[in-house]
Amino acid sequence: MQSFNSLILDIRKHFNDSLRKIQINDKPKYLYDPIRYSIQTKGKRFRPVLLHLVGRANNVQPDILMTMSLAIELLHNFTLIHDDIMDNDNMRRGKKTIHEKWDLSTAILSGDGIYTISQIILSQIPNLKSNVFSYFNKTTLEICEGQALDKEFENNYTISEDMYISMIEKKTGALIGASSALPLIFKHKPHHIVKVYEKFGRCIGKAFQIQDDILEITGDYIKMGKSLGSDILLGKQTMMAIKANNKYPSEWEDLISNSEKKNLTNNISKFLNDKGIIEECKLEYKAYFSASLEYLNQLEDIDISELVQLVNMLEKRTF
């Protein structure tokens, strides 16, 4: 029997294999160039696994899975560089951003071409109902929305914890959420069935953010292939930011303004330790990893195995 390790494995590496097999054209090279480096980057493909593992639960067929996760993929690349351009980050998955390797105008027009591709590759699936479309693109404008307050929120010191969790729920849960869904979509499943499998994913997809902020301050630049620290020069409200600031105010704040440059990673990550903050966002991430099972338990007549290993699996990720 295949364990769990081997088939996430092979999961990526078919994934890997069909992604390096999109038909991208040669000219005009201003834009297909920079739009191959993307999609050619070494990324987790957490998003694809997931959507493989809730297709092969409710027996979804393998080809329409995986055109359903290159399309969920791209999308993902999509919101990635104009993220990057946002935050001025010059790193991502161990590489030059697109902004960094060429300019801001040509990462603007990939992620717009690799948006426009996801749309077709989608297309590309048999008797597509509306429904699946309509739903891809109310993720993608849900995405924005959590980008847009995201940016909202820098330097600004009166956000509240609930109003963080609002943010990466449409930033980064929306994606993930459909991933789960979008398979029993496809299957025409009923929706208090489809929204309980979107909830499990928006849950996944809260832990995971407040995880990455963590990692953020605490990870090692290699193994996290991009830029370390960003966050925080640009005033973001990360989970741990809030609590810092709702608690320490004055000592937060002079941390911040007084620490150099070149230290206020470090300076931060021993802050955050020593007060016992990032032990209590571990606490949280891990209590939404818990709800998504909770969500997964509602579930019938499912083998929900290798979707419980996957939570467990991202539970514990240290990049």
The other form holds:
2 protein chains.
Amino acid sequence: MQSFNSLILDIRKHFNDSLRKIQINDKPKYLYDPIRYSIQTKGKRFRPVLLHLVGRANNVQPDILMTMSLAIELLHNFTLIHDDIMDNDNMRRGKKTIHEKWDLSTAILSGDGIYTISQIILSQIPNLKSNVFSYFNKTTLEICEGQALDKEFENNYTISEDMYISMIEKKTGALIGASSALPLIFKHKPHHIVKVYEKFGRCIGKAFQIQDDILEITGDYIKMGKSLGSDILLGKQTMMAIKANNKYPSEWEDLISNSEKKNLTNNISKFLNDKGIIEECKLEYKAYFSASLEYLNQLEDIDISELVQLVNMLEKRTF
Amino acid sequence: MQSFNSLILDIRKHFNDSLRKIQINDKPKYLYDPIRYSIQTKGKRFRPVLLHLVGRANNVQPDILMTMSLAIELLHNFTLIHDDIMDNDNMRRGKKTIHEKWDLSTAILSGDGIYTISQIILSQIPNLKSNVFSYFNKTTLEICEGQALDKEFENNYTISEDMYISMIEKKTGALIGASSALPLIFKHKPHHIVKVYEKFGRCIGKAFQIQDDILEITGDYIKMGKSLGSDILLGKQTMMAIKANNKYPSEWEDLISNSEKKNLTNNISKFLNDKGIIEECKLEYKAYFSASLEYLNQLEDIDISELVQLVNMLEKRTF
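Output the structure of the form predicted in complex with a further copy of the same chain; the preceding block shows the form predicted on its own.
Next comes the full complex, and the chain you just saw is listed first.
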């Protein structure tokens, strides 16, 4: 039996091959150079991997899964390009962001272009029903809502943990939920079944985001491939920041307003560690991973073992 | 018989009513306030009017036409919001642009949101085939290509008239072509018929853009509802600028580099008028309007009279 690790590597390799084979026009270079650059970055391809594993468990044809997963990944790319502008992020997946390497207009336009290409790719699936397009775009609108809440929450220290969870459910959970649900929608499965897959993915998404925020503080800059600690400097809310602000309001305020920028990540990391907040947030994301497994256990007639292994693998990730 | 003018007013009124009835969530306000603001601006609604007239001539149900035309107008809104950022335009349809009234991030995100809503609306048409989505998104990609070329052409005084025409065919022609072709694609008409409608719309689009550039120089700021003359300050190419630069290179360079900003529009308008360039460009756009009528004349089995009247009405517009 193929080991799970080699299965994941295999899916990722096939996915990256297919991504490279997407026909992108040569000109105008103003539009297509940054699109090529963005597509060629090395991502973890976690959403495509999830979609393929769900699809395998439900006997969806591999070529259909590949097309869907390309559309999902390009939709993800589009949101990253525009979010990076809004959040002033300079690095993404180990490379300069598009607005940093080119400029603002290039980044806006190439983001628009990638989203459009993702839908052109989706429409290549034969006999696709319009409910798939509707679901795909409703997912995007929810991601936009999540990004809007994220911007509204900046520098707002009255945000509760529940409000934060609702925000990341939209910003991160919606797309991971869609990656899990799309193969089932394609197969015309009943609504209540689709919803179980969607909730499974959304739980993973929430876990993934809380974990990501921790890794941004404690993680390896090179492996993460993006600038660390920038969220806190921007006044972004994270589960850790909310807990720190609730429990130690004056110490937390002192810390983030008085730390020098170059020491900020270290100082914050030490504070959150000493106060047990990182440990507390780890318990939170582990709870969401466990909740995702409970949704899986509601599913009958499919072999959930690969999906369980994926959740376990994600829980152990270090970047 | 209803006069043509009152028919157009009627279509526009129904369209505006339907636009107002689109369900837009209340929150997050960061996303939906600017979307509501953008939708409520007063546009000429020329693309929806064209789509309705083509649909009437081909017996497509009015409610289907309304849904399609809403999708087209929202797609148009999305491109305006993002283009206004890229082109630094502060006024649109008589109101502040979104990035001017709010900020950059708001404008990027609400543009993304409107484009997404346009596709959710499109997917509400019952039993819609995926080729409609494919066509809709290919149109958007072509508009992105047009905007990319427009950016590439800035301050490039080697751009020929042909290159300019190819650019506006994408930037303006593609969407007007799609407004004309979509009802036929929906009705599964053969490719060669769809193409005639598309080319009819694209000719109108090219005429419309050349005419727009002239009105931007000679027109009424209030009626046009946008800042005039800004294109030339940005080094944007127009048919007039290309002709002026080709025929009177040194005089033209002196004019655009030495005019004070506040007199620029007047000085340029006088120069282009005195040299006969405005008249020459008027002949060009009239030729494209005539070419559009030739495509109409290729169509059999439909009553083209309303479409002919629309072209005549457009040709006479002053804003």
